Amino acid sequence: MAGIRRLVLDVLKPHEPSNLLLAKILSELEFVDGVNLSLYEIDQNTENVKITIVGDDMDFDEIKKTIESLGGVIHSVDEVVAGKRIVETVLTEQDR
């Protein structure tokens, strides 16, 4: 089926729920085949987490409702691939 494949997400959150938890409950959502997280800025009171997630037709609206019932919130959508298959972003000489 085709439909969102693979999203990347820059999220805030607080230091609870922990980033294993997160990651572990979007990986549970019934059209997410694998959740990527990683940490990249942390502060007194909250963490700057990018999380890749990928699947089949997934449901944004459930992702997102799901981030936040844990108190984050999704700063940007950085990367979307739709469709069939999942597209790799190549280089070209204007992004070296």
The other form holds:
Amino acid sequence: MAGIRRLVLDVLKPHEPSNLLLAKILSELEFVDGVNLSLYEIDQNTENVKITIVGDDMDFDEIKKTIESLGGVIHSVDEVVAGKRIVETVLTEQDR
Amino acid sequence: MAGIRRLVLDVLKPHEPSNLLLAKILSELEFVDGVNLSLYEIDQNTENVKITIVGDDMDFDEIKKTIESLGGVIHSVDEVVAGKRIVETVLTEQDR
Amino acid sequence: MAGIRRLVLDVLKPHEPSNLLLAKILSELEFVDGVNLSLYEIDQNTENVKITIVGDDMDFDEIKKTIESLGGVIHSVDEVVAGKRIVETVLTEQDR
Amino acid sequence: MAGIRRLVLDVLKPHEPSNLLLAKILSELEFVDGVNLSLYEIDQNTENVKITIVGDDMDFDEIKKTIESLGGVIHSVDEVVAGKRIVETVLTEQDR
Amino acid sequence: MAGIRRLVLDVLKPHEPSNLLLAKILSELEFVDGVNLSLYEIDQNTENVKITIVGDDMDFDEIKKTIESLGGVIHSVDEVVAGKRIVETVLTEQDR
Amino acid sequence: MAGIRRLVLDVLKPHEPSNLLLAKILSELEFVDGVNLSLYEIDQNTENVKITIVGDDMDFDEIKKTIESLGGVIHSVDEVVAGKRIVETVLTEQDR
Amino acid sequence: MAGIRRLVLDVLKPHEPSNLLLAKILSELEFVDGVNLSLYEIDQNTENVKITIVGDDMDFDEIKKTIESLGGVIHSVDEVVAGKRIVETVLTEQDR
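Could the form predicted in complex with another copy of the chain be given as well, to go with the form predicted on its own?
Next comes the full complex, and the chain you just saw is listed first.
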């Protein structure tokens, strides 16, 4: 296990194709182990979703292409985890 | 294990048939392992429930048909988890 | 293990018979593994309790009859868990 | 294991005999496994304590008699857990 | 294992002898397994510390004598745990 | 295992090269096991990221050189963990 | 394992020598297993750090001498843990 291991993406997308389809297609990428797609805002024509993708040596360009091919746009990459071991962010005195 | 693994649904339904029946019938779908149905608002004729369904390669259309056959309407799909592994959403610095 | 696995009930009852008796009698129903009864409001003649019941293939009608035979009334069924596996509710972006 | 398994009691008592003695004597009842006694209010002559008692098939009347023999009064039974299995209360959408 | 198993004490003491010495001496009492001493208020001549002591069949009088011999005064015994098993306090609906 | 084991860095960087590249290159340093890079502020030309790096006997100068070679500046080192064992910060009475 | 097992220190120090060096040198004391150094305030010439040190039968005087030899001053000892077993502070009703 190495390379990119987890990504958290903020994505804007149209209502169709559905979030079910987007999550399923992302989960079928060869280097992906699992996908969590959470809806956090709905407007008339679009919705904002937070997508967490876990895998091994993940190819960001392919993830991006997959999302765009279904009409989505990545607004920001909120977290990147890389390496032999999954590292969680640590709460420090600066965060209190 | 693959495909859709967990769904969180926001559902509006009449008081009858009961939430007990709805939870039980959903839990008996072949691809479902377990169901949690939580009541979060009651009005005179309707109630809003949050339904969490866990399973393997779940068929959303059959879930939707089941809910609708008991008088319910899916307002939104709040979370979709898909893939070989159940991925939880991650709190990032953007969420603080 | 299947059917109804956990119920959370909001119950209004007179002070007597006691909560000890009510919890004990519910816990002795054949299909029940355990009961948690928590007091959350006391008035002059009545009290409100939150009852969590865990078991296998539980019979709601028998639970209801038992509570009513001791003078209690079920105000609402706040949570139903059903299926082969106990599923907890998931906090989504909608809950933040 | 069956019957009453855990009790949470709200008790008013004089300063003497001490909380140490009360906790120790309760813990020596045959059917008790352990006792947690927490002080939450002190007045000039009395104090309020929250007592959590864990055991098997516990006899509430004997617990009550023991507390009263040391000058205490049970104000309320805040939680009763009964059955083969210790069940914790569950946070539902109603509690948010 | 039985008798008093854990104590939480609110202690007022002079700055000297130090908290290091007090914690160490308490930890060397025969019936004590471990001590946590946390400082929560400092004044010009005194300080308030919260002392958590874990052990087996602990002798409160010896603990008290030890603290007093080092110039400290026990203000209150905030928690007593007794019995074969360490019981934690339980959050009930009354605490919400 | 010894020396520097975990670092939390507050870093200011240009948008390019991307956070994906920065996390990946850091994770490929010989003494690094894993990297978590979280975005917490975006401006027009720059962004602030919190980088948590876990490894064994890590060489800070090499980490710093790597970050600077990609255009980043370390604003502060918010946490340093060193030694045979990873020690978490402890919440004391002073933090309440 | 006995004696002082964990210390939480509030330390004021100049910016140089660095926190990396201070953490590393403390972690190399014979009786120390690990060190966590967290920055919580920076001024023009000084910074305040919270240092958590875990070990066996630790010698406070040597720790103090080490910190002072690098220009630091211990403002307070916020927590001391001593004995055969590491005891965490317990939240009691007094803390709610």
